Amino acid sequence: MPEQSSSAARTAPGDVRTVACIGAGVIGGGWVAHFLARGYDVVAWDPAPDAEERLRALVDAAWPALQRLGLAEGASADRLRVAATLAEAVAGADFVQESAPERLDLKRDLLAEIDEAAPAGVVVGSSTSGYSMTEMQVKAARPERLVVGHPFNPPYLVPLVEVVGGDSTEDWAVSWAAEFYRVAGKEVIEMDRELPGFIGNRIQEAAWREALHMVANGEATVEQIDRSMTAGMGLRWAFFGPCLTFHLAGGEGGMAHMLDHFGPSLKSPWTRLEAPELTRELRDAMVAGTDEVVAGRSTAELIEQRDRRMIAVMRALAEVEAEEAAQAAREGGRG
């Protein structure tokens, strides 16, 4: 990305008061609910004739969960305003979140329109789930302030946002957006480079494709596949990702032992994905990256942390399931 120019954000990330949300579908509406819950004024715009009705219904439906999660001081669904035009929506914004449908031509035109209407120095984030900012920012007059802010659905609950710029994005805009999302209560990955599908989607897509293969070949049912995740690896992945999980699989030898011992199994026909060649460079990079995450913690310490968190997740799920069953019984008794 280019070096920082004379451009700069007009408002510090911690001083943002008004967020404009362009596009009010499932993702855009989820962003609206999140920003409202964090105490921002939100101005939304969507060209659909019933957009306001659908948006307010989505916020109302999300609000009880957000209340349980914990609202920021001053947070209120009443701080939502739906504008009649895009220009009106972004006129007083300190930040703009675009969440239009995934069509490249639409994204290009819309980002150019937002760029033309938004005040100078206001960063614009796109919720795209697949396109790079490099290919989306080509029509904008000031592409240096356009970034990807890729959320996970629903944005009002799942904390992850992946942030990355395009070839014409300036470094200050990426840094500003990453810090703003953190201030707004998100867990941010500030990506080092553009990657088709981003990080989370690629991992998710790998599991999804294999699930489709198993169903198509009659090897497993949808229920079995989902249960294998929710009662198996999904519990660990709630707090340790796949890399740290496999590090623990190596015992005291950690990632190095796991790769040295189980590396040949990468060529076994366990999935339909072609495994990369396990070169010395890849092995060493994985070991070094894992060592950074481990940060000096012993295997025993990691196992204790893993088990404590897994039990906490299981207890929490059991509590919620019991509450849902009791509620269903009460509703059934009234019926």
The other form holds:
Number of protein chains: 2
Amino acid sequence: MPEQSSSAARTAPGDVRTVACIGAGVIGGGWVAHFLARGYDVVAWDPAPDAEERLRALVDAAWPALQRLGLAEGASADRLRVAATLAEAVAGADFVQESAPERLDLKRDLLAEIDEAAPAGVVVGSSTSGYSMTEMQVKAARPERLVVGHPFNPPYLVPLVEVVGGDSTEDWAVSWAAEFYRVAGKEVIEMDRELPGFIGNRIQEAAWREALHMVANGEATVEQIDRSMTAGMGLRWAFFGPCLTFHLAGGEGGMAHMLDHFGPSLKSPWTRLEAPELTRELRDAMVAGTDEVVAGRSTAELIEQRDRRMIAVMRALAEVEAEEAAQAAREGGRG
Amino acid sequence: MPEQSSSAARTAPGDVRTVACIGAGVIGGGWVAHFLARGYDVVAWDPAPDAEERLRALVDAAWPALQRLGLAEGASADRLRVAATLAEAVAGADFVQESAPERLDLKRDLLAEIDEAAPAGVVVGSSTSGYSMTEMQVKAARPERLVVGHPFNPPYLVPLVEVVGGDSTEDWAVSWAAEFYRVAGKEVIEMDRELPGFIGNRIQEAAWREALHMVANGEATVEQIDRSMTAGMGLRWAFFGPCLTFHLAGGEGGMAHMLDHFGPSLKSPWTRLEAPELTRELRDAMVAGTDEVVAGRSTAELIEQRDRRMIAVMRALAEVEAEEAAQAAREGGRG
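The structure above corresponds to the form predicted alone; please provide the structure of the form predicted in complex with a further copy of the same chain.
Once more the chain from above appears, this time first in line as the rest of the complex follows.
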């Protein structure tokens, strides 16, 4: 009898009931909390002896936050089961999220084991931040269903997941995973090629290395670096990305004006990272891409939207600080 | 009669009543809106023929936002006066903010003119993002009172101001400006040396150049880059800077564990910016600096604070979006 085609066996992304989480540390446990909050049955497995205790503590700690964010109907921390073996964990899963430590040999063996035990057609996502799926999928018998689904910490709060396949991954698996993560409440970036650091971490890492250089040279302190972010760019970046931010910096002329007018300052020594050549092609790609993000909004509308969001963010953060101060005062008063 | 000493003439930062804003474009006008909202009398001057009209439109557009943020007692947009000449604008000022276009020759002449006309002892802050005060102060008779006070756009909302002097600036002027900006409701980073791009823009520029490289190479689209920020790092960076974020990534071991454990990944090709050598000295500086930012908070406390803030930010942004959608629906219904 021919093996059932993976297509026939495949559960639709919207019909997933049970998610297996392999590896239950900070990232794996964060995924467990997220999937539970979205109303899934979750089966976890982790080889550490105290894994279950730590995992349940992590979920309990995250739960109040998840309740404030809003749970899916029927969501319950009681729908977590910790399996005794990897095979038992993935046997009944409609999707598998792997979040093992970042060691290539370990990831290769583990993904092969998961692939061996998981039902045909079930997609497996890896949380790796450091390896490509092309490197990791080499030992698996059915590498076509292995994808990277790279989350940000904590996975139960940060919406972003970057999805990309390896050389042996089939396109349907990438599309399926992207759609599943969306259904499961995530914001997905579906990448068409592997890139070390994916997209988000490349930007984060560039910022981080510039920060390290500044500290190494006594040019800035850790406190100054962190404050430049939280009192500066970070407040904008919570809702307008770097490109839309610079589009606004160009005024009515937007990104085109910004690049044409401030292009030369790209060569200024404002970071240790050398700028790319601002070719006509790059300039046009930035303008066209930004137009897409702007989606027809006028400068006045964008400014209004920016101001409204920045104020909402600042007020929300100020309220949290006031609540914390009041709570600290109450606790102090008890002493 | 000897000239009055600048020290004797100096108004205390907390006693400033009148601020002169020289240059009233997007940045200068943003400063005007900010100072008005904090309850100052503002006298503006800009050589453009339609400057007053544009400035009043900018202030009017910003005012509802400033009202939502909370105005200082007695603050009023009516306390703006537009002067006919630069000399008239600065004559009665207790502080001068210069926000002219970014051209070195223009800045040099303008700062010399401001210095000529401003009362002795009055500190002058420049909004420049591209030049050092050392370069700009060369034509001024009293360069000792010229400082950089670099804001972020829009200056009426983003709290950060980076303050630094040039070679001919005296220390008292830097301290005075830093204190004045704080009194005027800003978050101040007082730098002890000039650095191209200051601190915030170095980090912002590193991120921006990495983004440009990715677009130039077809590795990511503008939309993906912006979404990686707003659905990812940006949500954290609104309240925890890059160093505190990575401290948490180190778990209970914090920054020390992060650097010792993930140090090797610093060499990964996750950005085009080469990493500094992770010397013992740099490692210790990062750990000590982060300790200062952590200020005794445990990992559990930090996680609780992070989650509370991230949820507050996400809920605040979701509320704004819901309001905007409801408003759009009402406006659509009228059609």
